[in-house]
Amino acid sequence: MAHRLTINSITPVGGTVFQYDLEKPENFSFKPGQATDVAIDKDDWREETRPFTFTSLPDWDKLQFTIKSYPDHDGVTKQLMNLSPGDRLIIDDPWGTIQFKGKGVFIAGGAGMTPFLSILRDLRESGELAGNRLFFANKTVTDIFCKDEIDGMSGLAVHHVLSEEDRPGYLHGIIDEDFLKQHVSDFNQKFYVCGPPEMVKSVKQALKSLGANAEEVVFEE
């Protein structure tokens, strides 16, 4: 079922990533980690749907998306950058397979962090963050979004990984088999993986090679 929802606020949260807070339809529900198809309620854009993850929590009185825009590509995310409060988005019913199934290691690449935002916020609210780890991969420091919030999640072990910068306090490189072997000691646990398709494929293969159980690796299908 399609919902036309007014944008109440747009907030930059790092790099070219923006947080969109929308009105929430009555009785609308979703689970942390789920996404929906989104379109811009303007001529020529209503049929251009893209999947975006809810970064709000189900019990909030608003819906929120945290979206990375690509200004060098004339697509939906560039158009989203040009919107203002009062404009509307069209969203559909929630879907998605990334849901929390127990403590483990979260591996996020760039915008792949968005489904984990809702999950980790939910764990923070319920006091269950302790024992979880996050590897958040980006090209540079300026690409990291919601950094203060993520770093401030008490109990969550946070590791920022930069591929194009080597800076004190940050891990450097890409998350591949050698990286995982160096930074993860136990592969008999749950892993949550989200990012660009090639990264997800590569990390899944690396985890399998290192002995992780395929049934314990959670990713978007």
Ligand SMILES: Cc1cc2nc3c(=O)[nH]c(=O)nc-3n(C[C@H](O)[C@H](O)[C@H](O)COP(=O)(O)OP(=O)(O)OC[C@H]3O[C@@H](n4cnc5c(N)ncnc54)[C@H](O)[C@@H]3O)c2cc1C
Contents of the next structure:
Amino acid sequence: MAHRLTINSITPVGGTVFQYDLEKPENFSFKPGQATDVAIDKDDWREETRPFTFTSLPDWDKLQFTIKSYPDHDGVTKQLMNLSPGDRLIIDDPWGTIQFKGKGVFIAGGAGMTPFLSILRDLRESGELAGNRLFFANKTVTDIFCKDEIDGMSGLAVHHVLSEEDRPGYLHGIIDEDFLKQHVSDFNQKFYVCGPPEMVKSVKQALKSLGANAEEVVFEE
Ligand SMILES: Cc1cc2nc3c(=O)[nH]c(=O)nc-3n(C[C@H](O)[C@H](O)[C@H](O)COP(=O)(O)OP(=O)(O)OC[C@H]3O[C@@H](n4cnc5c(N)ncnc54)[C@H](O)[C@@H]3O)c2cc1C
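Switching from the form predicted alone: structure of the form predicted in complex with the ligand?
Next comes the full complex, and the chain you just saw is listed first.
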């Protein structure tokens, strides 16, 4: 069922990523990690739906999306960057397969962090962050979004991985089999993977050849 929702605030959170806080329809529910189809409620854009993940928690009194814009490309995310509070988005019912199934290693590439942001916020609220690890891959340090919040998640082991910059305090490279072998010692645990499709495919393949059980690897299907 479609809902037309007013944007109450838009907050920059790093790089070209913005958080959009929206009014929440009554009795709207979703699970942390789920997404929905979103369109901009303006002429010429209502039919252009794109998937985005809720980064608010189900018990918040607002909905939130955390959206990376691609300003060089004339798509929906470029238009989103130009919206203001008072504009509206049209959203549909929640869907998606990424859900927390137990302690493990989260591997996120760029905007693929969004389902994990929601899941990790939920674990923070319930005091269950300890024992989880996050590898957050970006091209450069300026691409990292919500960095202060993520780094401040007490109990979560956070590793930022930069593919195009070599900086002290950051891991450098891409997350491939060699990288995983070097940084993860136990492949008999849960892995959560979300990012660009080619990254998800290659990380899944690498995890498989390192002995991870396919049923313990959670990704968007
Ligand atoms: C389940 C799911 C949940 C998601 N959740 C989020 C989220 O919470 N936050 C978020 O930021 N993203 C999320 N995404 C990704 C998001 O849906 C896309 O970034 C968005 O649909 C892009 O829309 P667009 O209209 O801007 O680009 P589109 O017009 O849809 O174009 C995207 C395509 O254009 C290509 N492209 C990109 N830039 C250029 C360019 N400069 N020139 C030519 N081609 C280009 C891309 O490779 C891509 O194939 C999610 C995706 C999925 C599948």
